[in-house]
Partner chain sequence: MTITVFVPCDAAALAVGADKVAAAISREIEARGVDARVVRNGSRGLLWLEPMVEVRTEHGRIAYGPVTPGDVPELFAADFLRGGAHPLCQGRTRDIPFLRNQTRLTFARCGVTDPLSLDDFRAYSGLKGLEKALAMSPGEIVAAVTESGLRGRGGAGFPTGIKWKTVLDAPGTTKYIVCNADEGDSGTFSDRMVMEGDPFMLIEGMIIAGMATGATKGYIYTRSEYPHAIETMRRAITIAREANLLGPSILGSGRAFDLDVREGAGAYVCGEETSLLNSLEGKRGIVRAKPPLPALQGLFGCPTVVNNVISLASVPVILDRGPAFYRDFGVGRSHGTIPIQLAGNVKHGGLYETAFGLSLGEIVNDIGGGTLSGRPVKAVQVGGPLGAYFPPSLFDTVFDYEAFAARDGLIGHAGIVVFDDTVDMLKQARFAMEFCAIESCGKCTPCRIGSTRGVETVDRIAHGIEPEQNKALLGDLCNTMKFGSLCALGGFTPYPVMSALKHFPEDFAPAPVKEAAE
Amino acid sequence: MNIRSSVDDILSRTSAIVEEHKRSEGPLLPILHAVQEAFGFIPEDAKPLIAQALNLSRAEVHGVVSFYHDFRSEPSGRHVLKLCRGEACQSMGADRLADELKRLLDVEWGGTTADGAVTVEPVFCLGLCACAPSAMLDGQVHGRLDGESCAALIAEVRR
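For the form predicted in complex with its partner chain, what structure does this chain take on its own?
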């Protein structure tokens, strides 16, 4: 994931993504997912290009990007840890676990550790409600977490 892409690079890679999806029905979300996958966030420079290709205003594209929790306008840390805050996880102590972890990493929700290693985000349900509390680290799922296993996850990404 190259987070320091030049404007030219952003434009050329975004055009390729747009070209790939343009003919499908309602292509904006798939395009935004692919752009975020490519750059780690939705670069400001990509928006006019997408807008033009889909015959939308820039404001409309921006409106969509800002509506959805998944889309970022800034790069994240090298790893993203999503901690579940749903009721099932709460019933198994997820709040306490999140507080401990945020204190350990010295971040708030949505924040990135000072060393840039990990961004901690809330997520409302991963569908792992019978193995609570749960989390997702870079797309990998983890259940029945406790302080110890959470710390092990963090140690792994900081290596």
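Next up, the form predicted alone. The previous block was the form predicted in complex with its partner chain.
Here we give the lone chain, stripped of any partners or molecules.
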């Protein structure tokens, strides 16, 4: 994943991704996932190209990107921590955990630490309700978190 790309690079790589997926059924989501995989986010310059290739408006593409929480319009940090905001996690202290974590990292939801190490995002169920509160750090789930264990996870990836 390369998050530093020129406009020409974005257009070239996005064109290749669109060509690969545009004949499949319902190609928009696979294209957006592939673009995000390539760049780490959905670059603004890629949206008109995708829209034109799929005969959609830019607003329609933007609407899909902004509707789904997994799509980013900005590059993420080197590590992404997704804190579960589901009911089970909230009932087991996820709100307090989120407040502690955001204060520790000095970020808000969707924000990235000043050193670019960690992005904190909400997620609305990780399916780990029995181990609430839970989080996913770089795709690996962690349960029964508290402020101390969550801070330890963050310290581990920041080394």
